[in-house]
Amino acid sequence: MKKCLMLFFGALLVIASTVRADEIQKEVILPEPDYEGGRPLMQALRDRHSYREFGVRRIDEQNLADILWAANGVNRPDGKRTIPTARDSRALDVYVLKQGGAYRYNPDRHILELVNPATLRYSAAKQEFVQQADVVLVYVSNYENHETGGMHAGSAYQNVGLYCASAGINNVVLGMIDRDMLRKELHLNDNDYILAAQALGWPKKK
């Protein structure tokens, strides 16, 4: 009986490992942003709100593609972005913490690049409500002036907040995050610094 139980649990571990391996993608090619979607800007501004409650529905790749393009995507043929940056430095990176790993958004290719296969979104947060979020974005700058870097991040997370208001997705900007852990696990360079994070998820069903 004991041997059978050991074989059973061993098989479960193999299956679990296989599932986790299957979920990990080194590159995620995102769909093109939906430029025609969403509500008018004034309605999105009216409905922009911070929410600290999330349901179980997953954010799909189309929504994630739209969110990341809004945060720091390329919106002109010359490679310039949806947010203003000092001297067109483009010195802001957006990291995506989700099930299946931590990724860096590459705006030029509009893809996600794996930086760590671990699910970091729970351990990064210092507030319990973030445990419910489906995705956590982390804003990282290497601009030499940290105050200006903070302006870049503010532009990005405001764009995301407006997109979320338009799409009906809950979001909240986070300052209480484990920066030391994230610096290590995201393999940041010495001149990179973490400015803020943003938790995202669909609302709970009423």
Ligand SMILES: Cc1cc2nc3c(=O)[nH]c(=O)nc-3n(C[C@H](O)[C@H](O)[C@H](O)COP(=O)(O)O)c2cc1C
The other form holds:
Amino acid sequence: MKKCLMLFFGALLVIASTVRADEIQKEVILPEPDYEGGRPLMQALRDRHSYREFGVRRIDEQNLADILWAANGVNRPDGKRTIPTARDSRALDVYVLKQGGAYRYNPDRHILELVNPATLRYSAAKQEFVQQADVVLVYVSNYENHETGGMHAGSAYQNVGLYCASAGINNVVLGMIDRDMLRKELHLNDNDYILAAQALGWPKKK
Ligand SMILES: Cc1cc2nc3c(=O)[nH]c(=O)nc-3n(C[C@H](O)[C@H](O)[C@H](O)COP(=O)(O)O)c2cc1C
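Cool, the form predicted alone is there; where's the form predicted together with the ligand?
Every component of the complex follows; first up is the chain already shown.
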């Protein structure tokens, strides 16, 4: 049974990874965050909750840029971030798994850097609904102290959760993920530790 499931997901991976080479972008320059966008914070707090259902609409580059900036973007001229970090270590990496590749968000340049041209969001999934998510974020501590890493990831996924509530995008934090597989596929360093993931997608059309 386990073998069948592995073969099934393997086949899905191969099919999903068939993106034409000319469609794979090594760097994606993200649009500037829309600082005027979204609904008031109190409404976002009221509406924040986990959703495990996603529709087919794609998250566009503007929304993705806003989401990543909310997660770990630079919000001051000295390079400090939208999230606080212990001793200003900035020791959090956010990876983006989406159709057409896995990317690392580079906050200083506000761009995505390709780490794997395959569509990996299936390997993040231990729960069926993740297959329907358009984008999966993976939060990685790149510092020895993974305890503070967990706090940094918590700040980031809460920022994203609030952004999503404000924009009407569904999201859920994921602790149940295949860390060993993701570690290999994201080509992480020995010091890197996968803390959590977050599945995102527009709701199904009513
Ligand atoms: C660290 C963490 C890990 C989580 N892991 C999962 C998960 O693997 N799968 C899942 O469906 N929900 C997961 N959740 C979502 C929680 O189940 C959810 O936040 C909780 O039930 C409260 O619901 P709410 O977010 O709608 O308030 C996780 C939440 C956190 C903070």
